[in-house]
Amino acid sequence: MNIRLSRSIVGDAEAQAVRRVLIEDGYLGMGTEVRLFEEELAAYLERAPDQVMAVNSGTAALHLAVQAAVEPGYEVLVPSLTFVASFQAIGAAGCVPVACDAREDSATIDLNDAATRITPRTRAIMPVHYASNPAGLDATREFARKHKLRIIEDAAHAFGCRHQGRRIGSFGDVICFSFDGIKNITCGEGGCIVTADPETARRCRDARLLAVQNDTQVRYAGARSWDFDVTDQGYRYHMSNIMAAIGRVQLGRLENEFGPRRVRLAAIYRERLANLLDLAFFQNNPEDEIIPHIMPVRVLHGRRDTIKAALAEAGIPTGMHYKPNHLLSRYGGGKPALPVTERLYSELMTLPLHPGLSEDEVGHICAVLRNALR
């Protein structure tokens, strides 16, 4: 078996969509295709079209969201156990990421720990839906209300998921998705920001186009801005028509193809690896509908590295999501200590998961893993 940890699932439909942009449309930048993708995303999320802004990466989405919602120099609470993009995006906006500990049951932000890190300069909290799980989201919203904080959701893993019947992105303050090559849907690269706050949306919409005021509307009309004004810092973060064409096809494949496949494979893992003494799964709320982006497990009692090596010898790749940011030199080098996060980091191992995996391959992975644990 040639098993991969993750991979892009694209085919003829995506290729034909790109060909249409290249040959028939001929305009490769941000134009009609991006507008249509935003409209389709908005319909999927039950949002107004002007509440969705497509950009060229999930990191760009986080950067613009923080810049639009938080003044430079202020602090953003964020779990340490996340990809470094979350921290870099906060820093790029001129703000300060404040690393918080994780919940042991879900690896999402521990609000009790976060409460101890609030200062007069705290302005926002960035919950990360780790492994697509919006655990504690309602509590986070209450926490934010109590402390008068903006919420910027890092929902990079969670596109297509539902929390208590509502899709992630259909409600909330500011929500950021990623559409990179291995996410639940892909544009090759890409992402989007979703918000109902008109001023935050306006700032994100302009900033993705070098902060040229109202340039989005001009480009969607097939023109360019020549006489314009700029009052804010902006970036070249807009999505291209090529990326949007891929994304439109992928969006159409999510509900009937990608989503059910990921859910089914994750269920097989949980069924066949249940009740093993040295292995634990994170807990999902049964009221939530999770489309898992990654398949992390905890290998207990100091056995993680030995088990990873055994899987590698059998040709099964594994990952480690993620090295905690507070251990990185730029973000504290281990100070302050976050004990739960550090313990989870020593246990975490990510198993292969993507719609291209067969059930037989997952069964094989489970058999090898069970044998290694013995």
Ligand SMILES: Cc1ncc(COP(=O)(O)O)c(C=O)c1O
Contents of the next structure:
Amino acid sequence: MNIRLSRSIVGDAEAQAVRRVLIEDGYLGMGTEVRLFEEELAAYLERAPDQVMAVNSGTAALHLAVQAAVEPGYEVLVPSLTFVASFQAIGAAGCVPVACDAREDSATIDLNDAATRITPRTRAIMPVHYASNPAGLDATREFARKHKLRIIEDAAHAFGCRHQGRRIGSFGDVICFSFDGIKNITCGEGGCIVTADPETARRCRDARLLAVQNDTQVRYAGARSWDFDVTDQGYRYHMSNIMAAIGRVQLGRLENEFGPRRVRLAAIYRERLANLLDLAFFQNNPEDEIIPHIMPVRVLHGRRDTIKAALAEAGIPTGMHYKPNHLLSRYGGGKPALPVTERLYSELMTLPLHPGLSEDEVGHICAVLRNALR
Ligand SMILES: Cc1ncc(COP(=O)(O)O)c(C=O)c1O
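May I ask for the structure of the form predicted in complex with this ligand now, the form predicted alone having been displayed?
Starting with the chain above, the whole complex follows.
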């Protein structure tokens, strides 16, 4: 067995789509394929097409979303337990990421802790759907209403998931997805911003193309902007036709192929590793339908490193999502302390999960892990 922690699952259909762009379309930049991908994403997310902006990474999506929704210099509440991309995106927009503690049951933002970190400069909250779990989203919306904050969802893990029957991205203020190489769907690299707020959408749409005003519409008409104005800071963050062509195929494979496969493999993990003294899973709300992007578990009682080593010895790679950001030099170097996050950090271990794994392989991983824990 050659087990990988995660991987891109692409095949002939994606290769054909890329070939179509390379050979037939003859324009590799941002054009028809990106427009069609945005339209298909919008249909999937039950949104109007002008509410979805494709970009070249999830980090770019978060950066543009924060820049469009929050003035520079203001604070954004964000769980420390997230990929450094969330923090870097807030900082790139000239804002200040304020690290918050995590809930023990879901590793998502602890709103009680977040409430203690509100200042007159707080303008937004960035919940992270850790391991695809939108836990606490309703409470976050209530919290944001009460404190008059924008909500920028880091939904990098949560493409295709449903919260109480509604797809993540089909409702809410600003939602950012990632389509990097190992996400629920991939474009190679990529991401998108979703929002119903016309001004936020306009600012994101322009800023992905160096803030050249209305350049998207010009490109979709197969032309170029020669005479234009710029009022905002912009970036080269647009998606290419090659990326979009891959994404369109992947989107078509999510519901019947990738989604059920990830759900099934995660269920096997939960079933075979149930009721072990030193192992705990994060809780998903039964009313949510989750397509798990990663499979983190907690190894309790100080055993994480030895268990991780035993799995490595057996050829089973594991990960750790994530090193908390407040421990990084740039974001406080451990101050202030976030006790739950730090405890979770000492326990976290991510097991292999991707649609290319077989049920036998997951069964084997469970057997090795159970044996190591015995
Ligand atoms: C929680 C989280 N936020 C943001 C990102 C950034 O997405 P990307 O890698 O597409 O830039 C990731 C990607 O791994 C992520 O896991």
